[in-house]
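Only one chain is given next, in structure tokens, and it is the form predicted alone.
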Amino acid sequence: MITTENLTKRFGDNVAVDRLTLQIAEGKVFGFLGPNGAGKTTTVRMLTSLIAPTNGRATILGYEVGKDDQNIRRNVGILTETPGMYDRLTAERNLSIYAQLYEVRDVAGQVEKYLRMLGLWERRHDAVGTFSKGMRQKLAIARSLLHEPRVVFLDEPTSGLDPEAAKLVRDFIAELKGEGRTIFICTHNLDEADRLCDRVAVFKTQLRVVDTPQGLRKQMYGRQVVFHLAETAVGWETAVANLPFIKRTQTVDNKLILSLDDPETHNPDIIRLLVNQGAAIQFVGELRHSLEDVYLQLVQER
């Protein structure tokens, strides 16, 4: 569906974008995060044919960017980070003009549509300068999906939005990939793309690394069980230390932490040989790191 290979971009001396290579799958959500300045936005042009590449190679749907630039154009929708509007005109004139050049058949039917579905059909009238930063984005929102659009792009598409709001555009987003359209995300809210993206990349000017947000929290951590004890914990560490599956260990005032591929199948092993040595087990749970941590380790260790 989208597809790069050594994709690459400078402006002068700077090289924004170096060497990307991507594979995307059809329907899929996909994550793309990364520190401002590290090239999102410029990716996001190069795969829109916005702008040209210096170097490498991209296709969306099957249409190759410096060749087949205006079917891809046709094809997908874009929501830039700062989208402008006709401040002057309403939301209604404002999606209708953008719906004429990407010749939408049912103009009006497909405008009601999306401000509906976004919560802008009342304000629909108002002059779109009246309306607050979070309406303004659910509107361009609006705007890149009217043509109906198999691929899009989203740059910070809960920028400016209030939590109910934002709120709305992740129900959204998972109801457009419920429909088998692929999602491109450039975000700098971990959560959100923690729970709306079935895999995301790291990216500061070159690839980092990319897969579910699952994998890249075992790859950095592995998987973590808690054993919250009802005395100090430093006692019981010897004891489970030497057990084969047991990766590493540590121990936090009360809270034996140890580190295991296979949690399901050795808890029941560790439980057993703690009480027999006359632990006291209060409960167990498993250490969950958020994407936040991951990314925020791999931004600074590379």
Second form
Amino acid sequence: MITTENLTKRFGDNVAVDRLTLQIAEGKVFGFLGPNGAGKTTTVRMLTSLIAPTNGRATILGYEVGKDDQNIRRNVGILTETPGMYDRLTAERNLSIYAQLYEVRDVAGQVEKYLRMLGLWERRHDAVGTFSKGMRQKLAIARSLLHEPRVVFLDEPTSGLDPEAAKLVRDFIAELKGEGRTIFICTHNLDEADRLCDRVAVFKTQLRVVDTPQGLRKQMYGRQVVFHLAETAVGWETAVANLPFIKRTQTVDNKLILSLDDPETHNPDIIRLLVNQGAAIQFVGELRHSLEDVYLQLVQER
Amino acid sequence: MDKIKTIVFKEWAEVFKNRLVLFTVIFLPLIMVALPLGTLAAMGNWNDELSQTSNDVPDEFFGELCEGLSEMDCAQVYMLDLFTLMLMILPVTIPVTIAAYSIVGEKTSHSLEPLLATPITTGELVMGKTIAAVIPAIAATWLSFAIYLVGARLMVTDTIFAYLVDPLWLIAIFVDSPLLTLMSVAIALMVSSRVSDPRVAEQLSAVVVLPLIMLIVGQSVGFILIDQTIIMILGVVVGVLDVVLLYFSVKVFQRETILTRWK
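Starting from the form predicted alone, produce the coordinates for the form predicted in complex with the partner chain.
Complete assembly follows, chain above in first position.
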């Protein structure tokens, strides 16, 4: 569906994207995470045939970037980072122009479909210049989908939106996923990536890591279980440290934190041991690191 | 072809809602028509003074222009020639304003990137923007010339009016003007592909009007007398320039440069 092999982009002496190799399967939502200036937008521009790679190769739906650019543009939708519209024209006119440029057969039908789907039908005759940021973003998303692309690139789709508008956009992306489209999202919103993406990549000029959000957590922290005790946990780590399946122990106040691969199998043994030795366990839970923790650690450590 | 049409109508819908552009397209032709007609009307009341003025001007100044004419008629023909020449400023200035906003405007409003992401070719895009700037300019010029002719017909004698509809000026308005418009648009598109402020694009592109101003000044001070040969040469030179400039306006429009170097 989307493949890149050593995809590289240089601007003079600056390397914006360095030997990016990726494979994204059809129908998946792929999160592309990285700090500002990491080269995310440059990557999206290369993959949508807006700019040419300096080296390497990329194919979208089997079409090669730099060789089949018109076919790529016909089959790909893009929500740019700052999605400009024609402010003096109505929402309906804005979409009609793009539907015509994308060679859509039923222009009026497609425009109506997406204006209704994104809750903008009632405002179709209003100039876009009067729209709120959320409405503009929704209109820009509609624009990127008018030609029913199989691959959609969304660059910061919820950036600057209020929580309600952001949720609406996220729900819409989830709907698109349900339709079997391949979605490539550049985002800073790690919670959003966690919720929407099947796989995420952390990128800073070079690809740092790519995995499922769950897989990334596991790679970074393993699985961790927290035992909340009635009194301080200091000293209790020695009681369990010799168990063969315990990888690491840590105490914080009255919390005993244990790293292990298979808590479902081993938790009963640990609980039994602690109780037998007199620990007063109040409750047990799995410590779930946010994707943000993983991301920050990856971006900072290299 | 459909995409070119879409771009043309999009440009018109967008650009003609811009007050500055609208002002240039409407106000400038109004002035260029009102000025000669007002002068002609005033000349009727200044006959004696003008006769005196023309008496002061040596015969060599008008040259062949005044053959078979009275001094008063000669002065009127001279004035009309000058104003018709000034009318040719319209096809150069109007499209500059439209075209200057055309690409830089898209960039500043961040609408160029999604536009370039569609399956439109650079040729189609440049062609659409060119046509969108050329047609209003030519229409405004021809309409202005028509109003000018009708007004002049009511104020001058048959002999003088015949000078106004001389093939010289018909070629100038109906052949040279469209060619000048094309040249002006091609230059404006090239400039606006390279700069990031619509006003800078407009000011740089406005340099195109300078050769025309030199012709007007040359004629008004008697340095040259515009005749059919000059108008024909102008047409051929501008026609050749058009081909070269239009080719380069497509070449200069580098999608990647425009997207990545503009701030």
